[in-house]
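In the form predicted on its own, a lone chain appears below as structure tokens.
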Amino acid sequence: MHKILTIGEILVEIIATEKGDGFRQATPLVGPFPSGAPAIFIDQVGKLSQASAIISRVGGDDFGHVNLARLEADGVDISGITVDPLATTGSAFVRYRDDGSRAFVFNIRDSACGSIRLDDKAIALAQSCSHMHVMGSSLYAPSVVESILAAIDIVKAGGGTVSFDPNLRAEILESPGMREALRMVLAKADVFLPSGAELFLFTEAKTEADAIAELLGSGIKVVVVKRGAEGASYFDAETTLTLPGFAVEEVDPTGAGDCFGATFVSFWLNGAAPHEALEFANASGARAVMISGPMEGASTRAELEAFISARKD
């Protein structure tokens, strides 16, 4: 059985209950919710009963324990998470604007997860895994980038595979070394999972078809373009497939792309046909947006099967 590894930020998310533009005045809040793009991804993998692990750091505070408890309860191997009693767990304050976009205030680079490093225990954990998933949002600090690239080499040396979701946030895109790190990860990826315009970040192409051809020609085996509520498209050397999304009432889009990616990668690794992997991934993303909180909408396989079946009747 495959074991999926990710490395990166674990944090809590605290959400403004009223819409507005940022946090320059007092506003009611709800939370903390366990969060962090790689943490959401790996939690969804665990919910699917797929062997999974994460390497990260949290503080010895309540925010850290909120995340540890959720990940462990959902079946994730948390042995690679270091608890630093002198550090503070990362955080993200989120406020929705009237147009549906979001304003973030992050504390990641200066939090516990800003100093992730591969010690002997983490290296042994990486050696036990057959797939590595990278979130672009996790390339926020030199030590984390170094750890991710080293883990990729460990997994690849064991015959494993790598998936990559750029998952870019405007707030961190200009972090020192971010663009170079993104390219280094892409060069090692087997599966690429961009959203919308992220498809063109690493190509000279100006059209989607040309960008897909360029990426597949570079050695990437599979490209999956996430299109939000409109669904997703799958591309490999032999197959092109687009499936529509599922119509649901959107409550909170945070984490939907992470749940989509986790579900797709889990099904792909276990030999699912492209149609099945994409359909379940679309369902996973749709269910995720129906519930407030970044991890709260993660789904079991039974829940996804019931969701899909109800919409086919």
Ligand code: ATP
Contents of the next structure:
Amino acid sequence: MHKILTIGEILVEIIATEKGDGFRQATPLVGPFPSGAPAIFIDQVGKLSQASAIISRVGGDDFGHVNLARLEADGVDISGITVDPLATTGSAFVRYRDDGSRAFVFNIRDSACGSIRLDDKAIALAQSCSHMHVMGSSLYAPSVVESILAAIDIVKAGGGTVSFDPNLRAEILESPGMREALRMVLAKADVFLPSGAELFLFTEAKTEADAIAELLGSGIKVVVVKRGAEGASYFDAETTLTLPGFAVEEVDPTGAGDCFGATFVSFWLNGAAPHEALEFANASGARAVMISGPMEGASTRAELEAFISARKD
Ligand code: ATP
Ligand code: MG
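Show the form predicted together with adenosine-5'-triphosphate (ATP), please, the one above being the form predicted on its own.
The next block holds the full complex; its first chain is the one shown before.
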């Protein structure tokens, strides 16, 4: 069986319950919720009963505990998460604006996960995995970038594959070395999962078709474009396929892309046809937005099957 690895930030998310512009006034909050894009991704992989592991670092505090307990309960191998008693678990405060955009206050680089390292135990864990998923948001510190690139090489040396979701946030795009790191990961990816303008990050192309052709010509095997409520499209050398999104009420969009990607990659690795992988991924993203909290909307396979069949009746 394939085992999927990711490396990156584990955070708690604290959500403002009232919409508005950022955090310059006191505002009611709810949380902590387990979060961090790679953590959400790997939790969704675990919930699908697909073997999975994450290399990360948390503090010896309740915020770390919230994440360790959830990931373990959902079947993720947490042996690669170091608990650092002297550090504090990362956090993200998020508040929605009326137009649907989000303001974040992140504590990532200076938290426990700012000092993720590939120690001997993590190297052995990477050697046991056959696929590596990278979130662009995880390229926030040079040492983490180094760990991710080293793990990619380990997994590829064992014949494994790599997927990459740029998952960009304006708040962290200008971290030192971020753009160069994004480019290096893209060059090693087999599956690329951009949303919106992320498709055009590293191409001069002006149209979507040109950008896709350039990416597929550069060694990427599969491009999946996420389109929010509109659904998603799949592209490889032979197949172009677009499926509409499932009609649901969007309560909280955070985590949709991560659950979508986790479900797509799990199905793809297990040899699913593009239509099936895309349909289950769409269902996973749709279910994620129906529930408040970043990781709260992750789905089991049975939940996805029930969700899809209820909408085919
Ligand atoms: P994130 O904010 O988590 O990074 P993203 O930009 O990576 O998200 P989106 O395109 O927002 O990704 O969402 C991923 C997938 O989730 C979509 O392709 C779609 O399948 C599903 N999805 C997202 N929003 C909705 C919605 N409102 N209704 C139905 N499905 C949705
Ligand atoms: Mg995303």
